[in-house]
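Have a look below at one chain only, the form predicted alone, in structure tokens format.
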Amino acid sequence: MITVLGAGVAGLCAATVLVERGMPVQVLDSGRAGDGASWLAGGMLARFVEAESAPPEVARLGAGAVDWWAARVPGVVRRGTLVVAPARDMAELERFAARTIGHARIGADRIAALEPDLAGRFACALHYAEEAHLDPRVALQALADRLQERGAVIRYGAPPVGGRVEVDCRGIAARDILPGLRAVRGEMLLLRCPEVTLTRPVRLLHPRFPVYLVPRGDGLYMVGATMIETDATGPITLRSATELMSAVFAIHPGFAEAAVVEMGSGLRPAWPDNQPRVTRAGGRLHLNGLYRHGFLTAPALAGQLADLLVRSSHQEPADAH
């Protein structure tokens, strides 16, 4: 029995690949279902957009993510991503375009055709047509259900049962073994606004951080996310909430009437170079450092982890240095 620690996106993707390769798996999480950074994620499968600031390896790892998720969970929406900017920030849009591929530059008429509620709001935008998005909470539950249907065991708030831990996907909690990890705090809002209808993620370029709005269906929208270099936990701050609300109002003033359904914050694990990877340490394989790219990169990293586990199944892994 292979023990996987962590039932977030990294752990559930790793367990899924291992089970699909015929290995018996148990997934253990010291918290509860829904805890952790994965629960607060945007769920954007946006390898071209993320390449604007992410290491090149992130886009490479994310190349097959849309198809991987679509084959295993419901609700993967393939309608691309829109990147927009207010007129005063058009230089930011030009800079973004120069740093990315996979987009078409579109004008006001095309924006209105894609998203009628944005008609007249922006003069031009970048449309990344091959990108997709999903609801992380629906996707994670679907992965967990699928694992249990195939005989895997998932336990919350339970210590390991039988056998040593071989796979560690605990995110920032793994700093007890991986001291090189750092925490990046992200904060989000969940809004209900049936008065505004958008069908794809919209990223508004902002002088301090990119703000994105992701439709969840039934009038729900996730708004995120701040990127604050801190270990501080706790509720979202007033400053962050105000900035996120101001940004979503700039996308469409109809959000002034939105109901705030939820506010949340979490600590994303990141390596110094912001590149996620599979490593060995403490006698375990670690899938970690997913930063803000968990749903995009976890499937490919889970495949790498499974390959390593198979190759080393008869060897004692050495600690990483």
Second form
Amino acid sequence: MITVLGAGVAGLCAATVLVERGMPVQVLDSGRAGDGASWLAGGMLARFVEAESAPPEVARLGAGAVDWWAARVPGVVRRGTLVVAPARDMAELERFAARTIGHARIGADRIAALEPDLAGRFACALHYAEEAHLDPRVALQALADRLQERGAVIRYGAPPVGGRVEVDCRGIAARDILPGLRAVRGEMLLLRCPEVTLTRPVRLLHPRFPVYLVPRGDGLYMVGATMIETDATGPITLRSATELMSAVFAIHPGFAEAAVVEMGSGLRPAWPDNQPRVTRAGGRLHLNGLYRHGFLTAPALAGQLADLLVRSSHQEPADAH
Amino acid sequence: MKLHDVLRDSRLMLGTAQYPSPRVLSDAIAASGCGVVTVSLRREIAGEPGANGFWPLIKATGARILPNTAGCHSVQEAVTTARMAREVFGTDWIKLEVIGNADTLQPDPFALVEAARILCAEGFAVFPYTTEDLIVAERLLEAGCRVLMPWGAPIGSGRGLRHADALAALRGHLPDVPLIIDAGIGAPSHAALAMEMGYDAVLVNTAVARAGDPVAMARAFRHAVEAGRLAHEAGLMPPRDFAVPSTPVLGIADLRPGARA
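Given the form predicted alone, corresponding form predicted together with the partner chain:
Following is the full complex, with the preceding chain placed first.
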């Protein structure tokens, strides 16, 4: 039995890949379902858009993510991503276009055809047609159910195990054995706004308050996210809430009537280069530092982790002699 | 360490916001050779400052920390932030920003002078972010500032030295006060121009942080600042309105048929 610590996106993806390779797995999480950073994620499978600021490896890791998720969980929506900018910040759009691939530059007519509610609001946008999005909460729950159907054990609030831990996916909590890991606070909103209909993630480029909005269906929208170099927990600040709200208002003024369903904040784990990776420390394999790219990179990293685990278990008898 | 010595070692200062990652930031600091980095207390490092692991990465670069009061809109906010920064970063240096307009982020000169007076009296070494206005500059010096940081253009705009004549006049009026161009530098050529004009240093953030390759851009700024400073020390030729032949005349061409080439 392989023990995986952490039932966020990293732990559940790792467990899924291990189970699919025929290994018995138990997942232990010291918290409750839904109190980790993954629960607050945007769920954008946006490898081209993320390449604007992420290390190139993130886009490579994310290449198979849309198909991986679509094969395992419901609610993967393949409608691409729209990147827009206010009229006076068109230079930001040009900069973004120059830094990324996988997009088509579209004008007002095409924007209106893709998202009728954005008609007349933006003269120009970048459309990343091959990207997709999912609802992280639906996806994580589906992955957990699927694991249990296949015989894996998932326990929340579990005390630390006495036995051996092979895989550690605890996110920022793993700083006790991963000193290079740092926390980057993120804050988000969940809005209900039946008045505005958008069907794909929209990212607004703004020099001061960049924001993205991800439709969750049924008039629900996730709005994110701040990036603050701190490990301060606690509720969202008024400043952050105001910035997120005014930016989303700039995407569509109809959001003025939105109900604020939820305001959340969490700590993303990140390495100094912001690149997610599998590492070995303290006698375990770690899948950590997913930063802003958990749902995009966890499947590929889970595959790497499983390869390493199989290799080391083959080596163990040899080491013992 | 005195500002004078710091400027002798490095005339480039870097802001630490907006980099793709802390690793890129520390590589850019190393490539720039800069001796001073600014850190915003208010926004980037809220809560328990830097306990998240960001702060040790900045400290490890060896650059001197110049905390700033970015985002403060009142005297009270700026003074409180400065006092917090002194505790947190263990330095009396403070880059004083009191923003007067949320859109242009231009300084509020009245509040700036008032906050500078309070902080100088408390023993801070105040680096005020100001405009090119000479009278405001004089008021800041009267308030106790020993250095001034006039803008080139609005923060983050990358427009270079928008009022170069006024900046030249400021330099001319205050020959002995360290003057650092604080905002609006978008390209190494802007930095070189400021240094050629005799400014003592430039502070750059967005132009490096948001470049396609921030580390390479940091190196470009290092060379530009060095070039501009060297040019200032070497003495620039005065511009003229007419041409002056610059090829030395070593003899008269012998164009007779049969002459040796």
